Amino acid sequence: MNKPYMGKILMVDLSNQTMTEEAIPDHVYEQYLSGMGLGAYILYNRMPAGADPLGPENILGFCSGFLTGTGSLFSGRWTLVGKSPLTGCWGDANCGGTFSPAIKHCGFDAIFFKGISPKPVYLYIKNSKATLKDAADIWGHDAVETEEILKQQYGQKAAVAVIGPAGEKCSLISGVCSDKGRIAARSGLGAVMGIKRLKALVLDGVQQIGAHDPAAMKRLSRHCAKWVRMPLPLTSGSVFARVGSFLRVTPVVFPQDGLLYANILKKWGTGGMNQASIEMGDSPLKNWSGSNRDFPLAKSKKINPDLIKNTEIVKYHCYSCPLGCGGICATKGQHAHTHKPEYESILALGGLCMNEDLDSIFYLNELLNRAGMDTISAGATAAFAIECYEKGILTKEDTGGLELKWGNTESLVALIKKMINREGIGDLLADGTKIAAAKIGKGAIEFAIHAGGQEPAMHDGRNDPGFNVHYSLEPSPGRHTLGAHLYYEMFQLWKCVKGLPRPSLLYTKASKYKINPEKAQTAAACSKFMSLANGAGMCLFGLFIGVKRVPTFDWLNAATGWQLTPEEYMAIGERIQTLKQAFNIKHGVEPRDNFISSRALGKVPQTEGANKGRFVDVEKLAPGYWDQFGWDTTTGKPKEETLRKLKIK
């Protein structure tokens, strides 16, 4: 039988400039899939409790998902797995492109790396032969130039992941990039693999990558494929802001369905609903502390969607992606052709710091991108310490001249190259809100928005407590990409996980705060779907347009012939998740610690704007979702008789 795993791994040890090839059982794929999955089992077994993550005991892995490669659509992303140094919690970046099919064309599910290596080196793999080679000639350089210094030495085919600068100075909220400027950005993965010396990968295999029934495979493609090229009538960027606006408005809304935002996706890309989310009250501003009041309509047309799209000479395909909202622009400076940049991007060096220059925001997400730096991260940082300037806890000598004012672009630049750099004031700040606070006291943690030492992506709970709930209670604190209401509503899990709630056809936007069972069960459900389908290397944009459009479960059982349910699909989601959150307790994390900032929640609510007089209360809303993963009500401990029937030892 065709099998969509290649059924190994590889294991690379740094100190002593090994690599091991190991076969893994075919029931560790039945009860985690790869992807995520393979690489919390890899994670939890092997790494002993209390490892530095900054130590040769992390292990940091590089993760195929399970359907890439099998002829399913929206199933080319990868992901990098360790435990966080920014956070101390259960660590993932998530990232498309053309990186996931590689690992597996050289023959692995997974790539895990453990101990440092004495010198700067990178993994070169030719189809299933892999070697480490010396670095020293490419340490030093962004992660474009690296890239394209690597491409031109073994090919344009081979695939390569990279860290940057940010990545070789340890900064927390590095990450790794791909693809000229792709990046797994989240939980700080990128220091880990600066800390271990390792510069880069470069896979250039040939291996092929199966499916028990390839007809099915196509045939559940082809329907897929029918939703995507659906068209809507959408006209110009500048609608959605009236859009955001009735939203904001309104008292009562309707569930949303995925297919108006993947055709919004297709146009514009993730930046599609930039006034929107600023004026329905999604986008937080002035570091969590305004609203669309103090960034209105005549500031964001300034980062219009359309002025965005009009830069556009290509669009961006993912691997096995119908839908391409990504694209390669022509901007102004010195990178003439830069990628697109995404709503997390604009909003969090945008509205967060009250900066409405679009040039600058280009300029900067380039700038970061080439670093292998989080924008989200580097944007909220930033935001933190204009808002620490504002109240006298920074002056000017400590910023080293800089006037650190919300909307002044020029500092905002200047601030952001030297966190880069590690200079000055910047070396302080590449670390994260968190650590910045610390180290600079006089009451700076009122304004270090963060859940667990996490910078919160640019969706306010407040708007949608779903949001919260999972920046505040996930195994990898802070994270948008999830779980939220919203996001309930667009996979529409109800049309075929027997037992789940379906949203009332109105609603009130006061229901979307109460604290019922069913708030806890959606919420639960989001978390297990996404654990899921991190694990098969699925898109969230495409899950949005459905579950029956995209049709995951039964791609599964075509690529294994294995016949699950969608409800036993679903139980493999929850044990990847309280597998995560019991590498947590394992590494002594305390679930409560990581409940968001007192801001984000509303706990002093906003006195105007959209989220006015909201506040989302998380202590109380925790009880119910842990109580639906079997874990302690009280701790968010997974309760002993849950890791035995989950078969977690």
Given for the second form:
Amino acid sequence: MNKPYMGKILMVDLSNQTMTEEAIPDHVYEQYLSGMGLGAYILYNRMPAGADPLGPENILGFCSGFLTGTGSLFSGRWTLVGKSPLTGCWGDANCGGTFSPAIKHCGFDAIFFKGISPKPVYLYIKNSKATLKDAADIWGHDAVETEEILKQQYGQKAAVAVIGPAGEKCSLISGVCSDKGRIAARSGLGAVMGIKRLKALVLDGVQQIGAHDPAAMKRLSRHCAKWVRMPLPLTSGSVFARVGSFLRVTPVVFPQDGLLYANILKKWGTGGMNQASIEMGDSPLKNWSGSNRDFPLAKSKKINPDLIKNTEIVKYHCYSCPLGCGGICATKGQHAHTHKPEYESILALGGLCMNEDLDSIFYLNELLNRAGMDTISAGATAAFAIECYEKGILTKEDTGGLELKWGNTESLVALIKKMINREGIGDLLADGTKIAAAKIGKGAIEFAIHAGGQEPAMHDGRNDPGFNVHYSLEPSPGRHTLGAHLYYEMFQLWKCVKGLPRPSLLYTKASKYKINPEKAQTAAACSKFMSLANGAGMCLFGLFIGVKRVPTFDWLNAATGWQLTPEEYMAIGERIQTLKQAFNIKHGVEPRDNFISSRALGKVPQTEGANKGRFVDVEKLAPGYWDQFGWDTTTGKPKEETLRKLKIK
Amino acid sequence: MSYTITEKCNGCGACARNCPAVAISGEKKKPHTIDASLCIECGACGRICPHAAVLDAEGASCMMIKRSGWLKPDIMLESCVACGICIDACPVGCLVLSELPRKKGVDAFPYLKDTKACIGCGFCSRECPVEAVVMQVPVKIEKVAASGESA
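Same protein, different condition: the form predicted on its own was shown, now please give the form predicted in complex with the partner chain.
Every chain and every other molecule in the complex is listed next, the one we just looked at coming first.
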């Protein structure tokens, strides 16, 4: 009862419909925590090399966070793990809502699935008793409908994770939904669940989650809540557009404090920065070929944060979140209530496709949530298709009569509907840009912006070179939630972890592009910290507030009684990161193949806008980053001595 | 550790009906048992047993308390951060977020929706990280009931 973990996992073999409870020894938690760490440990050790991501050997895991339910805040994230069919690499996707504590209430730290079920099934766990049930009746329903049906049957307290039609149809850009619109979308793991014919998980347990020192946990949480609830006077969302314009032109910038972001997130949600982001060059536009000049204030004001906030009826908090960046909105469209679109969705379906129609963004966001498709990848693939059409690579005949022009909202909506249903051109595009480009040929690959097959998020690495480092070099390529120059500033890790550099109070933008050992050190620190945080189930937005104010290391000590130093916890993060890389190497991945497309690096630099002339040389950045982890500096493969030192081998 | 049932049990089944973890089993009119692996130590069985046949995790005998005397959560909205931990901690699901608030775009806060279902375990209060949930006997309801009886 006084341990923060349950000490057990459930392994479900769908091929023969058997379930095994397994005890996990304490030393595994001490080395990897749970969450993504435990997931990596199980997948690395149990999955045979070269397993087909869409075959029976792939293992799909639902892992709750290590700190979930211990009295800590911002710790309600769960991680979906598996071998990604989209990239062929280590795959994980992160999601909030209420599903993470539900896994622990059932008595498990994680639930894993292997094999392929002969017929559609769903897993139901009531008070630690698990059963596989026939899913014939719910197969084919969208994610929201399915959740409603299951909750009607099993009660509102049950937590549900489901795939929508996109996952059922094995779209490689599909994810797993919970809470009617929170989605573990990245890495295409919805397709793995779909091919396994697993429609849903319904969890209804009451097992209690412990902590070593509950009083200390609460003390730390109160300290954290005080910072989160500190109000800053922020009046209008349109102010940020001006700030964004200023940040574009100023040659000198200063380190950002995440407390400001926390307040923006609290008031507007992640979409609060969308207009500013376009202005300052953070958001890619026109399939990564455009700049703020293509999408000026006159256009971006139609998707400005205040307009989105006006539709919000009530705030939405994930489990254990005092911030509440989410919201439930009422719109004019077909769906009366919808989750507030996130920053990524707004810009992937907006600026990236040059679409300035806010209603269509709301509509598409809900449509994709219901289908269980990743909004980032769907928007990016649509933008790719539009550029192919504009360049004459795709014709009207190919698109089934759709006039795929920049900013043509009607055809964008029709295209995404086709992708969800895998009709006509949609069938070609439902597996992301890289696969679509390979099928189209005719030089289309030039316009497919991806890292290792996954579409990068709406943060331009030409603006913050840190993003390009992480898009290209992480074991799960194309992910934006693991590190960046900006993230390092906001995490404020140097305040706790010895030996990490403190950014200078004023620095030139050009200095961000200089390649030096400090860059490698800070990028590696972000990766280690986020691997640790994903093991702990922590939310990135909480971590932005700063490591002293959101005391991750102290919570871990209070929850476990281990009394480790921050440096020792960072070593756990390093171990998880190296294990993921070792997973990739075991499965024959060449890390160099995952470098992001040359357009996103600025190999041919832009001639106007915020990122004019910017080029990020990942080839030169990679050796330094790899060296930080003790990986080979030419191949990116973890050295034998590193694996032994970290006790992976 | 787990709650246990002594030989004083006459098998009335009140505890089994009240147990949110479905940890208690036994035939009617025969002594019941608690499955230690399922027991969450909420104390609901001890509070309802009319024969004081339940021992808590420390082995102390539990006293029956009238249902109207069970502690109920009171949520202090000024310190609540709407994190939802209490709602998740409740083993019977009697706490929910308020319906759509009157003002647009603000937090929804938890409240005790199903008063009858509440077993008074206090998990919501124990788990609340900001000590915004206070367990107390619902005074107002008692007064109304008392005045109703006298009238």
